[in-house]
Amino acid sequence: MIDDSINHEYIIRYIRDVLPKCEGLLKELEEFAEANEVPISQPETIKLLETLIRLSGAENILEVGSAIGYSAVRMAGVRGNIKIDTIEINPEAAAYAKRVFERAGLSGRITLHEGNAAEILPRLRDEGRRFDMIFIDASKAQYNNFFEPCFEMLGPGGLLISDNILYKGMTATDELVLHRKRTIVKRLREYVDMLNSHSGIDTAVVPIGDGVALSVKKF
């Protein structure tokens, strides 16, 4: 697993160690991952967003990046009524997550969107479709543009759950930004900015993972 966290090393070691411990075709997508460097959600990560589904009672979820398919089965693992869409623009990660979706016996209840998420996010809103959640964790230089028609899908008191916002730290300091990093850090910045000040959202910056944005839509 590529490791982003940006908290201490004692305190990752902490949780990830109470964490329950995956199994099956899960624990063989992390070690796919970790072997293959294929970035996917950090454990504590994916525990916020299966505890935030419970807590909403979540069911129709939207996920901007899908990789492997990894976060998806978890997300789907929840409760089973809940269906996915999912949008992924690599197409051979797109139909790895497709076998994984089948061997999960999930396909009836997750459907992936293969293509790039700033076209088939705009179709989706212009079909009506709404969403009680939605998981953005795709290319970060883009979170702004995938921001406009993600709020616009989501219902009131929809959540809107954006990944790697801290981005190994370089988000919160000059100090960590590497010099070919400097563009996707604006980016980020000026997203977070937006988040925090948009009078439609609430937003809350958590520190777990690699930095996860909250936001919650204004009834």
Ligand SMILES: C[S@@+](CC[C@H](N)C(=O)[O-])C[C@H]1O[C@@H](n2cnc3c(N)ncnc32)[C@H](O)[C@@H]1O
Second form
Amino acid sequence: MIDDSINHEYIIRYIRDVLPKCEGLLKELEEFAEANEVPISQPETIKLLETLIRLSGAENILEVGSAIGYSAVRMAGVRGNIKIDTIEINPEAAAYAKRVFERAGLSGRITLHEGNAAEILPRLRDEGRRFDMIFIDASKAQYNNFFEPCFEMLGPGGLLISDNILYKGMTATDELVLHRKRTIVKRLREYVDMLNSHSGIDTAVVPIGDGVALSVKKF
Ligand SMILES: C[S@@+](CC[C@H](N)C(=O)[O-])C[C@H]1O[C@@H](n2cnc3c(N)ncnc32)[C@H](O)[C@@H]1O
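Return one more block: the form predicted in complex with this ligand, after the form predicted alone shown previously.
And the full complex, kicking off with our chain again.
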């Protein structure tokens, strides 16, 4: 299986083969991520993000979990009017991402917040920040804590995208759950249940990449 992904290998291989290849800085980041085991979103998930940004016309985007800045650069590349706030807890990753944004000439459009999203998200909410799209791609055990401030910062019709929601299939079946991952899986299941029962959003769980939940805030 590629990356322990949740779909048949031949499907993933085909989807990745037909995707246009990145060049320059993005290719360098992909190679760096692979060589150093930095977890960046799967190519098909990133393509979905780009497509959703185009489709929705999102301009103000919040990302939880920047890593080395790969997904933020990809999202900012969709249109010149896109502004991104991205949060990263790991100081080394944050420093790397900052240099990447400078090299990409995107420092004016991407703001990096270094620290724990569990603290930064409520702060951004209290500052009255509003976003058209929020991409959560950080510690899976904390998605439940991230949700409330994210929900409040989304405008009507805004899109919340939660990555790795099926977590190598473990969320869907006990048969795959590794003993040491039991708590994370339990929390992810609670999160998926909450997304599906929340009256203020409409959620589709999409089995792409490692599983993505698309939640639209109701008007
Ligand atoms: C999967 S990586 C992000 C990949 C990135 N979105 C991409 O696709 O290029 C997850 C990142 O979230 C960060 N992270 C984990 N928990 C966090 C938290 N509570 N607050 C902020 N960042 C966090 C990790 O340090 C890691 O760099």
